[in-house]
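Given as structure tokens, the chain that follows is alone and in the form predicted on its own.
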Amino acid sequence: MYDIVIVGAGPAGLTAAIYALREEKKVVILEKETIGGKITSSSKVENYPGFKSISGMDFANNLYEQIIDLGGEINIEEVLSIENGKVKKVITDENTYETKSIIIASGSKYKTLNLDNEEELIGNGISFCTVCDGSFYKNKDVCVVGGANSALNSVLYLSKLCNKVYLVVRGPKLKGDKKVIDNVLSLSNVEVLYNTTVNKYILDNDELVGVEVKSNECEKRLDVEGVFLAIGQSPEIDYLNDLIKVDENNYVLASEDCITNIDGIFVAGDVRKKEVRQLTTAVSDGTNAAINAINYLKEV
């Protein structure tokens, strides 16, 4: 029997596990993907107190050790499903936990174009992740499909690399810090495409070659070899089945207090309905979610 079952190993997860296990909380943290979450695709984290400037992927690697360090324990097993009662059970492709309380730190996923082959083609000519990808484009032409902070720094990484990238914009600006939109506009190996939308994958050979896009109800093919995608994200709630209240977009319903309507269950990070979604917003939810988490531990 656990005290805690952390559901998610990113920011807002690997945080709440710190604060629970210094409590000396038994505590177990189910991981269906990477440890640390998206923020390790990050080339740099330069908003996050106390460091200038990080890699993502570092301070992923800082918050793992630090979990070790106390006694923690991390799975990589995906859930299937939550049932609640007195005693909670968390399922698994593996396992079944039986615990007395849960932080749902599940995160988002990355949203797609929804166009033929697209599912084929991501990891091979389509990719979310320019740290972990980008490399494979060196000197080639690319394209970046958003138009938020998230594309913009996709294209600062990649124009590093590459020899041409196209930032397909479906409005009329972008949408970021002044900082960054400066730095991309400067930049010459980079074509900004406004008031545009992808139309189709190119394929030769099942190889991507390019895509079609249209603007002002004009067509017109970029040859490119490599697309990514940076469109949002939607919230990883599916093992749920509608147990938590959620919002119009599935986002999971609580305030500041990580409190869902279920006693027992506590929500942290990208999952929870909120105005901004940040590294330093992540880690608070986090916090507050296992100060609660222990408070409830304290009553049953």
Ligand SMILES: Cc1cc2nc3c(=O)[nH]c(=O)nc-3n(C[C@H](O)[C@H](O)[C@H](O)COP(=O)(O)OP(=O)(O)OC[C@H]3O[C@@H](n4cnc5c(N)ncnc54)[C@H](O)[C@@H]3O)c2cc1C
Contents of the next structure:
Amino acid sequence: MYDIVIVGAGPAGLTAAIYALREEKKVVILEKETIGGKITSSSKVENYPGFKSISGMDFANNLYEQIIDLGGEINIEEVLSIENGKVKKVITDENTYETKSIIIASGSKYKTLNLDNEEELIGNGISFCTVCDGSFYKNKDVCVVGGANSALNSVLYLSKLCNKVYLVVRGPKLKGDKKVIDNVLSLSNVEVLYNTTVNKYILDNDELVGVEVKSNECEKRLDVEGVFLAIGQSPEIDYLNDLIKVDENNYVLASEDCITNIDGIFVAGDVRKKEVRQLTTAVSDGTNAAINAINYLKEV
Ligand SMILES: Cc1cc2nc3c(=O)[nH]c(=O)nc-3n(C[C@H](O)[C@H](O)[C@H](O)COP(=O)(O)OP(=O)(O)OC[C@H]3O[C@@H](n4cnc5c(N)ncnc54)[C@H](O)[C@@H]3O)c2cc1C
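Starting from the form predicted on its own shown above, please give the structure in the form predicted together with the ligand.
Full assembly next; the chain just shown is listed first.
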């Protein structure tokens, strides 16, 4: 019987594991794809305290080594379902784990356009996060794809740094707060392209040099070095099967204490309902979830 089963080996899950292992709890971390989570697809991280600049892969490797040094167990298995009870069960594609508590740290997936070369360009020309990657495009031309609040906020952020920002909007109008829309439309270095979709990423020697966009009237090329996709995220919660309370966008409901509505089940990282999804907030959640799981274990 495990003390804590952690679902997801991203920064949130691995941080939770560090705290639990240091308290000598019996822990297993289950990961379906990549140890380190989403950050492994970032070529450069420059906003994590203590590291001026580090690749996402090195960041993940450091975390991995820290877990292994603490005697942690990470198994590459996909969690398919969870059964609640005094003894909880976590069922994967290979095993069933019995445990006293669970930390859900399965993150979220950014939505993409499903175009050729997209996967290779993520972290190297295509980004989802202006706060993380905006400064790499200082004085350059970029494009933002999306038409709602997160796209609008990305444009506001980038317009201060970049030479020119195109906003590619699939529909005939922008959706979001009126004030923010007015603000975006007033910017002289922003051009909004309505009823327009991105057709193709244009590469030169494997580097992104532009996109081809298509509207009802025409197809044209935008010479941009960066593309910011702001078309939404979806939390990875299929395996929860309505067990836990989530919001209208399927993010797991819990406050900063990371305690869910089910006794002994905690949540950490991007999968939790919150405003800011970053490494720093993921590791903060991992800490809170682990400490509250450890406190829970004292009572059962
Ligand atoms: C290209 C890119 C660049 C970024 N750059 C930065 C940056 O510079 N600075 C910054 O602060 N943030 C950055 N971010 C955001 C940052 O990566 C996330 O906020 C952070 O990874 C969230 O950590 P997490 O552990 O909550 O989730 P994730 O990293 O998403 O990890 C969740 C893990 O759970 C696994 N999982 C999901 N479902 C299951 C299942 N059923 N069974 C088993 N495992 C499962 C997933 O495979 C994944 O590995 C970037 C993100 C991307 C994509």
